[in-house]
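The chain below stands alone and is given in structure tokens; this is the form predicted alone.
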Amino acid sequence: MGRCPAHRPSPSSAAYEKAFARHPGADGALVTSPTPYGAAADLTGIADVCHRRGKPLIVDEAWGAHLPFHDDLPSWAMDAGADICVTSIHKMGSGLEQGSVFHLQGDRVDPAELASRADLLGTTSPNVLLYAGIDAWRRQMVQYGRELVGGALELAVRIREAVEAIDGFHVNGAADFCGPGLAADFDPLPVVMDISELGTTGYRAADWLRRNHHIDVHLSDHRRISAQLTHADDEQTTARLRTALRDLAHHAADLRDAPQVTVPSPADLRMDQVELPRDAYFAQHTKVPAAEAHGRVAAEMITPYPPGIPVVLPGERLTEPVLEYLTSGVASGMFLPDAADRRLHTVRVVAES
């Protein structure tokens, strides 16, 4: 089926060194690390490559609130030498929803500035529990961090290694997404299971598990699931959790059959921007139907979720292989919260003159 677009592999810093000589004019680095499948980027040489140059290097850290807390994880990108990092606390740690903080060094970035931008998205009136969620968990993992996240860790490889014995299965690890060309280091929190042999999709296998078990998988896709781990799991729930992925590969005959994905590659994803995302979302647009669709400017975004990464930005213009992977995973059950039509019979584009 091919490899999972969400999963793509993640930049080196080389990769970084040659974006910029292509873009001289770049104010910075923005890199999301760890993804949610666990992958991590090299984020020390990629912030090298930044300060050669000046340029501040700004990490999407939202699945790594856990990472400063043990020796054994990927590093922590203010220790790796990033100049801004933001982590969701509710996450991989025990924030309420929406809980998420700036972590800024160094003096490239303004703290001025970064509050003011902040203040352009923000409420003016936050909810004292977020802020008391985010200040409760910073003091129980200062106290008990490494205990918490190294019971997590030990977990971890109980779990998998019971489900790598699954008739079905293959738990995806270090050896799978890193190496030249691929991630730095490896996350094994987040527990992502691939099913190809199971006959059937990660998104038909995660309807299955909520419908017969009551569980919500972290993620799914055209041939994985994924059950994140955190400090607040234990014994109990990963007994549940194998009992269900059990008795799914003991019902995998009756998910056969479902539609394929066409998955393109990282390659053909990476469309080309012909205008800026903020004139295309505002321009006027109309709705025209997938089909015909390639060619036109987009003027919205279109994200499977999960992982919550956009295929689609306004101002791409649509190319064929991003139309039919969006087409082909909507029919298979991919869903897309942001798009106007989450059927994807048509898509919003910018209107021509």
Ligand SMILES: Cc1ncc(COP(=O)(O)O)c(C=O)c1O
The other form holds:
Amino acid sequence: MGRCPAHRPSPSSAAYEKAFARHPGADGALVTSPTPYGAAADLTGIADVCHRRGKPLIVDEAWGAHLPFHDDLPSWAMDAGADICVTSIHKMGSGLEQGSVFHLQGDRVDPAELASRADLLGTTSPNVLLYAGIDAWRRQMVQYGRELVGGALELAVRIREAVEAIDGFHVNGAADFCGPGLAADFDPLPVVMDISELGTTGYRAADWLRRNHHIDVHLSDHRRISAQLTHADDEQTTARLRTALRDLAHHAADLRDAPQVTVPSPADLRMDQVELPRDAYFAQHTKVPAAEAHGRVAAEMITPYPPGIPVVLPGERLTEPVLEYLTSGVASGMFLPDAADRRLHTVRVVAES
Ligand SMILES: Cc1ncc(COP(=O)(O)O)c(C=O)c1O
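For comparison with the form predicted alone, produce the structure of the form predicted together with the ligand.
Shown next: the complete complex, the earlier chain at its head.
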């Protein structure tokens, strides 16, 4: 396999400009940045495109809780001018699971409207431990954030060099992620390793690391595994990781002949949105065998997890390359938590009258 960008091309501000020209009625823009692979979009440019039209920019910054606390990291969404960003404090911060927050600034989104939407989805019995965890993280970062995140960044430089030196490993860096048509910036804390030269898949390598070294990687896909460093890591945790990865390289021969995943080009991952997601989701639906689903309109979301970015949304017309990607992926170890049939023998589609 040749080297290829580690993720779909990152949307540029020019792409948003074009999308608004095609869909002038769009109410705003939503961007996931950074991705779980650490690729960050040009949020300042995208915010500018939105704001010239008086539209809000919403950023899914689930993987960016640490970004505000060190200048060597990509800008966080609020500094880049976004109107809202949603952040998981339990991912790159020290919050307890479910400790997600949103930030709001400016006057394009009415705070009362936003609070009312949050009330629709939230519990009436908030967990005070969650709030305490969020507040303790905030305090820790205000007091020691630069030092702690700086320590993690230095650790990342060392572990990236050490892993790159292991035969069969290539650590994805800015050169793989950033450039014209690709990401604008890059967070080095997700140590994303391309292991295709070992002749196995990330799925198989992840299972092996869990079984043999009790290490859960942050992410695995058809050709990569990623170890997510945070401010909580130190020389001890990275030494354990290094030992495990060297051992993985020694055992690569045992992991070969993994079923291959048929990965489409970024263009082939795009499908036509022929119905509104809401209409397709609530429409009468039926199950069809995956082999017969091309051309039908999806009535469900299908998301390989990790990384948790939907490949199929309700209302999209299913294509062969996408179905082939998902079915070959499942055969290889891909996990689809939100599909009605997680093995994808069948797909939920809009019923034809
Ligand atoms: C890009 C992205 N957005 C959102 C989420 C969900 O975040 P939360 O755990 O706060 O619900 C995830 C989870 O992995 C994610 O990767």
